[in-house]
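Consider the single chain below, provided in structure tokens and representing the form predicted on its own.
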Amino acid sequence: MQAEIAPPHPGPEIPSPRGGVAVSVRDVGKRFGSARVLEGVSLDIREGEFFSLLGPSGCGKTTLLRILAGFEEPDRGSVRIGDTDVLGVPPNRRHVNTVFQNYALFPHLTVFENVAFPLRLKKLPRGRIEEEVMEHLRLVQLEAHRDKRPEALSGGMKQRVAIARALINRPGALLLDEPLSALDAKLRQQLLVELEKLHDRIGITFILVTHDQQEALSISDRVAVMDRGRVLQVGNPAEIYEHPNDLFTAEFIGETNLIIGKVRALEGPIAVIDTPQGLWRVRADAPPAPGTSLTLALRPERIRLSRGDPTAFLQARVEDLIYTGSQTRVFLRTEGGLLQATALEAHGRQYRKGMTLGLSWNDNDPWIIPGP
């Protein structure tokens, strides 16, 4: 926190990002002792983009964010903000600001004073500070709470104060280190919507670190999926969800059925694949050659359930049902193993354990992942 708000060092300001790329990372590696935390990470984050770093605890996403902020230095690689190489540049001289998970507010200062603190360090005129602070409090809908101290605020309000304080220096990029993880589910969803609206309103680059796949998919322009210090896949939410590049991404992002198979034959764009559930026909842009071992990913919501349909691709027995409100998760025992389907609540109420159902899907619903 001290590094973020320290008075500026003498010398020219780091310029604001210009052009199409706000942040560029090339071949960044980082170790802590013998532990490899980041290995060969390369990313381009576009100007004005809402970009998420998504992955499980310990995957390296927070370390990468801290390197962007200047709180850590990489062992190798380069980091550019706009056109400027910022390695060795202290945090307060970079054109980014960070919002932390624990808010990092001064407990003895009011909301107004917390947000005003960076401007007072710059010794701006009192009238200018008043104008700027109130503008940013209106941005986060907290102008009526300007004289309260943090102890009188809810968790969501505290986070909005932290966001206003981070934005008041008008950074080129806002770095968000799991800012919603300390909030309850309902408040988290509400603040997520507010965060998206705020991004659309001010138009600067947001970089969010999160382990919550729903957060990342619902709010991001693009997502980088990370595991064990590497970036496995970068794409928009639909690409990440519908077309995972590897087994980790397929399993980490939402629920999925994974089926081992081997290509028997090709019929134009259709691969005929041997699986424990029989022969599957899968449409692919570049189907692998016959004899290739692979894994098929089939999302539960892609499976159509029916009763008494002899044309269904598979017949299966309902082994378990889990009611989740708007949907019911249906676990189905086939001759080749267990599959999971999702039924809308109205349909899910029709199913019972032990019932036999038909399972169908389209040729382009399964997705081919290379390797067993």
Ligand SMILES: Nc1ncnc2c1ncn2[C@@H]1O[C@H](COP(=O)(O)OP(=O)(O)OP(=O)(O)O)[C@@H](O)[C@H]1O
Given for the second form:
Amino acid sequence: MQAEIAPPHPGPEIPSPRGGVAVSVRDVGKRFGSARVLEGVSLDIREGEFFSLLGPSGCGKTTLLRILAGFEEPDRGSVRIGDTDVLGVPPNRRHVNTVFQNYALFPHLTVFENVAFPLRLKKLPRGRIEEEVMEHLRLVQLEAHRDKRPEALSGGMKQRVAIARALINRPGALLLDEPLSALDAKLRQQLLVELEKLHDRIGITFILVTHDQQEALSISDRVAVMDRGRVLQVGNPAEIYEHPNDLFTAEFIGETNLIIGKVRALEGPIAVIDTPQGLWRVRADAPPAPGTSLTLALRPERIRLSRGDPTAFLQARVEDLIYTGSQTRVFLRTEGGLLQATALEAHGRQYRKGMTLGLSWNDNDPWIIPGP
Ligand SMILES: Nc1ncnc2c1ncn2[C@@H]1O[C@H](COP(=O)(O)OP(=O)(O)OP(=O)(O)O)[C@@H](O)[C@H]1O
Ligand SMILES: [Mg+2]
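We have the form predicted on its own; now please give the form predicted in complex with the named molecule.
Full complex below, order starting with the chain above.
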């Protein structure tokens, strides 16, 4: 038998080539004192996927990410990373690495040394460290800044250093906890694009925590929507946006009109629904039985606005207009309440407060959500 010499900070040897790992969470629960922070969380994240955990502040996103990383243990349930059940496995043995919101760089070390740090711990030969660090600085386009200290870098650059350092051990999954939230809107957008390119280039699994729905929808292969410690829905961005499972998701993601109704009759695939806005005819795959109460979600951009169209479903008075540059949000007063539509900038300019407009949409545009 060969004697094994334990390195000072044990970690996985650098595997090559890079490859993503699948992550599987089963029925995970976590309490802090009497507060239930996660309940019955199950998720399957695919190898190489860009996956986001999306939800409001306090819903348990960071706690779930910390459980994946190994900084927290769940009270119940199981977590697998790749082929390994990782409960009880320390963070540095999990083949994942985390990037935090606040960069956590060493202020007294240069960019190069910050990124080299995990390799120095492993006592890799100098030539190998130089090679690996430069490869990773190139990956985040910071080769030219190798000798700067963090204080000389912008927020976006610091975050790229943190990402390079997290990738240097070639983890199978990169965990990112709100990595862009400290940056201003424009820089956030830029770094988001870079993050997407980086993901495409290295092909490992990315798991992003964010409370920003636009961020999650624009970058992810799939998104898990969380609320109060539970996962409400998992799907690709279009599914989440177009077909929310419940009221929380419908309201949390984007703007939407929610209209309470009751099924009056079924005509084949068409449900005839009584609403405060009159009778709506809605096409659905499996429409609920007559008598069922439900909520209809209709995205503002699905509403077509017209002037003097006698075939429009509803007439409404323009109550307010909010100009946002590329489009105008139009608030419309109908007999049954307020509806919101959006008009492209070029059209929005024709509308004035007090004007009467006709509203129409396609019969598959309203989406049925169970219950109020
Ligand atoms: N170590 C801890 N001890 C006690 N309570 C905690 C601890 N960590 C988190 N919590 C609580 O658990 C809940 C979920 O916290 P978590 O940080 O996971 O939420 P989050 O979704 O990441 O929120 P945010 O968007 O604000 O970062 C919160 O109510 C928080 O106060
Ligand atoms: Mg958090």
